[in-house]
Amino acid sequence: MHGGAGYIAAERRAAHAEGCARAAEVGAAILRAGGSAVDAVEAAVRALEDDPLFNAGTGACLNEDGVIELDAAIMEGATLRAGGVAAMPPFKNPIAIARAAMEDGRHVLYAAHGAARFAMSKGFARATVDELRTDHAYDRWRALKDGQATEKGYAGGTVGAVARDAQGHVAAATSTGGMMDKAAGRVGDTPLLGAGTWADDDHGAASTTGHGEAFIRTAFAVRVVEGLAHATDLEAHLAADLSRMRARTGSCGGVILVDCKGSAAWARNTETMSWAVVRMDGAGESRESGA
């Protein structure tokens, strides 16, 4: 799981490593009762999508008109099926749209009010932005509107999540509210396949977090999957790509990462980035999380 890369102040650092480390769980539980991938990281960025301290569902960014517009994709690895939706007017769980539109396969990424369309005809109930707005996020947004915070790139919350289940299969999963007073109709990184998610069997998984333009110019999702084909350290692999990135293009942010064997891997190249792993092998289970 990852929570974001970008900036969370000090204060919040816990509360985020707990709530992804609660949302591992729930993923870790489908994975341990014989479950799929897919439905592990559809269930995990569900529950961070209900935590208020992220910026996914309820806690979204709000956009240069103070409006909430979601993104979010999934994707598995044993097919490359996928679905998302982008720059979508308020639902609770746009993870789920987005699991609805990959099941559907008549289109893989529907956006703004043609999502909310798709959506509805799959019984999901639009919110409003009074339901999925708090406190905290109309605050900053107040901030950056009034002049007394410069911060309008912020990235710390965008959810993902990725996962090998026991039949070797792997898929990703993002969700965001995007940039803090972005421009009406931006799309980030998140729902654009090879950009901010993707799942390969014959590699891996991956989900991006930080400055989105940066992941759509550089492909950065399908690179670093592709790169496992050649990676002897993941954690170097990782790392080696994001800085490539941030010369290339000035920006930063953060990946998770697991390959076609299971082993996890993530890095940042920001202050903070919030994460939570889960790992089951045979000599049983260990769990990690930090901010």
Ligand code: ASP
The other form holds:
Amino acid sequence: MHGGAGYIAAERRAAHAEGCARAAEVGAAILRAGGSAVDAVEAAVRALEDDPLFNAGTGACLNEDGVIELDAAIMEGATLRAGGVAAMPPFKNPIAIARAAMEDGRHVLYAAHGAARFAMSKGFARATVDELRTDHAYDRWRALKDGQATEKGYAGGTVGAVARDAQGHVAAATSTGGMMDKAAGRVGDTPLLGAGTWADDDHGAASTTGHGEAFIRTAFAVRVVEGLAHATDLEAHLAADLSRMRARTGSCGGVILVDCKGSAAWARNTETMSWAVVRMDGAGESRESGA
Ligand code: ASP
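Next up, can you give the form predicted together with this ligand of this protein, since the form predicted alone came first?
First the chain shown before, then all remaining chains and molecules of the complex.
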């Protein structure tokens, strides 16, 4: 699980790590009961969409017009089925709508008003900006607009999950409000398969966070997953790909990954990234989290 790369103020870090740990546990409970990786990542991401600390669903950041446009995607490694929504008007749980698109199967990615129309056709209720906007998201945006803050772009809070289930299938899911003060209609890496979200049982699954334009330009998620074929040390592999992205684009971020054998790893080259992992095997379970 990740809860976004960027910069999280020191006093908020513990809460971000705890949120990730709780969400990872939601996914782990599904896997423990024999559920699928795709169910686990959807439920885990949904948990953080509902947590106002994070920049996804409730708590999503505001764009240059002060409104919320949401990006999310989910992908199943066994079948390469996937669904996504981009620049979608407010809905409480974009990842559930991405899942509905995946299950529906007609198209992979829905944008803007078409995404809202698709969601409503599947029974999802529209939310208002007021329902999803938190004081924290508004205050950060207001400070930026008033020239009181230099902070722009990614400031932590995108959410993502990867998992491998007992059948050996992997899945990835990512959800975000995107970058604060982004242009209307801007789409980040999160809903773009191969950039911010990727899952393929042959190799593994990844979810990214950070400067979306850089992840798009480097096709980051698919390359980091396919690169597993030649990787021996997972952390070093992730760190090397983030370094290459920084060298080629000047931008930073973070990534979580699970390989097809079930090993999990994460890396970041931003100041912070909240994360959590639950490892389960025949020998038992272990948990870790941080920010
Ligand atoms: N990657 C996200 C985007 O560019 C932002 C983030 O991860 O903080 O939309």
